[in-house]
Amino acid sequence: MNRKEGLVFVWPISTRIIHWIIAISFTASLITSFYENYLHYHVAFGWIFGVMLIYRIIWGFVGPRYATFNTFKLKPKDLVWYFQEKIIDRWRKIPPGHNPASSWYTILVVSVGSVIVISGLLLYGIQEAKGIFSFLNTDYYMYMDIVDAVHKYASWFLASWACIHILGVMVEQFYHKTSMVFAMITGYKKSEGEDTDVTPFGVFASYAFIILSVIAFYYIVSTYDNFFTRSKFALINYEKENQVYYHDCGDCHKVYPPFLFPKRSWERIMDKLDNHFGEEITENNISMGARESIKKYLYANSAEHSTREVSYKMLKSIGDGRPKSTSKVMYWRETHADIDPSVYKRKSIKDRSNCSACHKDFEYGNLDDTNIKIPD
């Protein structure tokens, strides 16, 4: 017996907040991608889709009627009936789970969502050697670029995806009067057929899974050294690995992370220091002895020597060339391209080249995009 006549309950209401935890994360999660301080972020939402997925999974074999796979309309022909019906038939009866349409959608979400999540995970501990897979920064740094891609164009192509779902329920809530938008709020719709129910241990599940993404969430956010998100990368120490370095050159401005550069450019630096970016560098300054001191420490942790993003990227920007300056590379011009001109103007900056200005811990050789904030 309906609780409601001419309407069928079919969304619980436990379903219908994980339907919109869903959306919410991987919207959350796309948006924040486009600013690199948020990835802390970034990875907590897309932690959340990810769990909210493996939910959907679950349910889609033990779930309730209407939300399981069984049930959905997945045959070419229905599909094609389906849109066909549409254009014909304004008023027509709708069915009480899903249609064909939105049918091959959660599979779609559930197929391209899994794709994002692992490739996510991925890229996070390839690329940025953090999270769980950070051991394989090591072995597989060379493939970041990759994985980077399959992570975002599968992400485009399901936001392109989500984008045509809510235009198709705008044509059902305003063209064919079926009050679709509502069928996810109030969890009834305007159909034939029996309402769905839930098990108490359903009940359970579904909220269980609910309080694991907000804990999960605040469990990220919370800290920056974490399971989720710790760096294989810890602070250097540059005084302790090379005090002559540190001392020599630290004196006059703060010591560079020696991975941000190839040998040859370090070469090109320390071979001209009688015009040291105008200044001459005399042996009364940094004598012979200590120059060479200097040279083997950036030669031995020179960015072919490392598996850090910056230092990968780096090299593939520049090439054959030996650059002195970073803010010369095509990498840190396309990555500091949204900064207009003038802040670098600020008294607290000066200079395109005062990198600690804007990376916290820039001179313990953390470049951490959740590092990231330009003073005023």
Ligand code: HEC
Contents of the next structure:
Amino acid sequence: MNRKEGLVFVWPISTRIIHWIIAISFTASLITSFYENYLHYHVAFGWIFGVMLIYRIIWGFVGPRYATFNTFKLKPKDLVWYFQEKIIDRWRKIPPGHNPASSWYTILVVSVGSVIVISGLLLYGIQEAKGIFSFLNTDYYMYMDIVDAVHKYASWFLASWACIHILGVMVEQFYHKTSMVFAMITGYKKSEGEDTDVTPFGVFASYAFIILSVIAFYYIVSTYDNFFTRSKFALINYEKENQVYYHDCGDCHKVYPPFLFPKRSWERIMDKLDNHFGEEITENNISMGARESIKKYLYANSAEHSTREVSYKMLKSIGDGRPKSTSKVMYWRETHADIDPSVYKRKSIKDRSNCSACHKDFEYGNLDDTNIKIPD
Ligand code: HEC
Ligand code: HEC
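I've shown you the form predicted on its own. Could you give me the structure of the form predicted in complex with the ligand?
Complete assembly follows, chain above in first position.
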């Protein structure tokens, strides 16, 4: 590396790329987390974030001069002095590598980031029954709220520190005028010390990571059913599962998946077929024998017998009640609160109980966040 006056080459391309992929993938997964039907994108960014964290940890041991953990300044005394000096001496010299604040921040990103990635994968497995931990859904679905809380709070915690980190860099840039922002772009820092060597492997690895990230991203979001997003639950063919239910109850509307309601709701619906939402269903429509078969099927597959997210959340929201319509359930109302009531009046929907208008594959028991499309 050619020496430049007053500048040290501290961040080779590999370190800079790790830094920016970590920053971008974290921000992108934070943004996509607000949109349920972008869950695949969220998962894709999360994976990239996770893999880059692992790489950053390895980099901390075998990386170039200023990136390794043994050059980090982690003594509390140093951290205090770092802030004291900031106040006393605006034009103080800065170290070439990590200062005490950025050393601690890197440790925080790597550790809290790992918690976020691991809890995210667990949540995806336990709650959505998807991804590499989908097998945990059956036995651990009752912990989805706890895992959800860990994932969420850890993410907000890290996001807050990211803002503080950006603020710190801005203070360096505009108050101390150390050109800190450009250091992570050009690699040069206004400091004194030895330049970092650029290794061919570092350069190769960094470009390989960009390409791999793009491929992984594309693969995860473009194929519905892949290694990263595979669901434990296959689509259900209700016609095959129970012919009577499929034909007799599917006469006026698509059949509702049994796992939507608790047994006592189904009991209430089945015991009152003579006044079924204003319709009179007689024995001519559905015979007594058929009713028995339908009851048996519904009760055996009701929400209490399911480890799906919908069942768990419906049951929790229903409590002791026994609603006969989803629109009476708080959980349903909350998840659909953003939908303007006029939307349901569209010709293509007609009624809020026409779930399959928006939930593609509803008639196969699929209520995935990623499978929703509101028709015009
Ligand atoms: C004669 C027509 C007809 C038949 C047959 C029928 N339903 Fe319905 N069902 C309706 C109507 C009408 C509604 C009101 C909602 C709507 O407008 O779609 C409804 C609503 C429902 C709902 C509430 C959906 C929600 O969450 O809002 C459930 C559950 C339901 N039916 C179950 C059944 C079952 C189980 C059977 C078979 C035993 C059955 N239905 C057979 C006409 C019918
Ligand atoms: C007008 C379109 C529309 C109709 C009709 C509709 N939904 Fe939805 N539903 C949505 C949208 C959009 C979301 C996602 C809301 C969000 O999370 O931002 C959603 C979310 C859900 C969720 C939560 C999914 C999750 O994992 O977070 C469930 C469960 C659900 N709907 C069930 C139903 C049922 C059952 C019916 C029929 C009684 C129904 N929906 C009717 C549009 C619709």
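Residue numbers count along the first chain shown, from 1. Fair warning: this is a prediction, and the values are worked out from it, not measured in the lab. Think of the rigid core as the biggest set of C-alphas that the two forms share within 1.5 Å after superposition.
Chemist: For M180, is the C-alpha shift between these two forms 2 Å or more after core superposition?
Modeler: It does not, since the M180 C-alpha is displaced less than 2 Å between these two forms after the core fit.
Chemist: Taking the rigid core as reference, does G289 move its C-alpha 2 Å or further between these two forms?
Modeler: Comparing forms between these two forms, the G289 CA shifts below 2 Å.
Chemist: After a rigid core superposition, would you say the CA of L121 moves by 2 angstroms or more between these two forms, or not?
Modeler: No, the C-alpha moves less than 2 Å.
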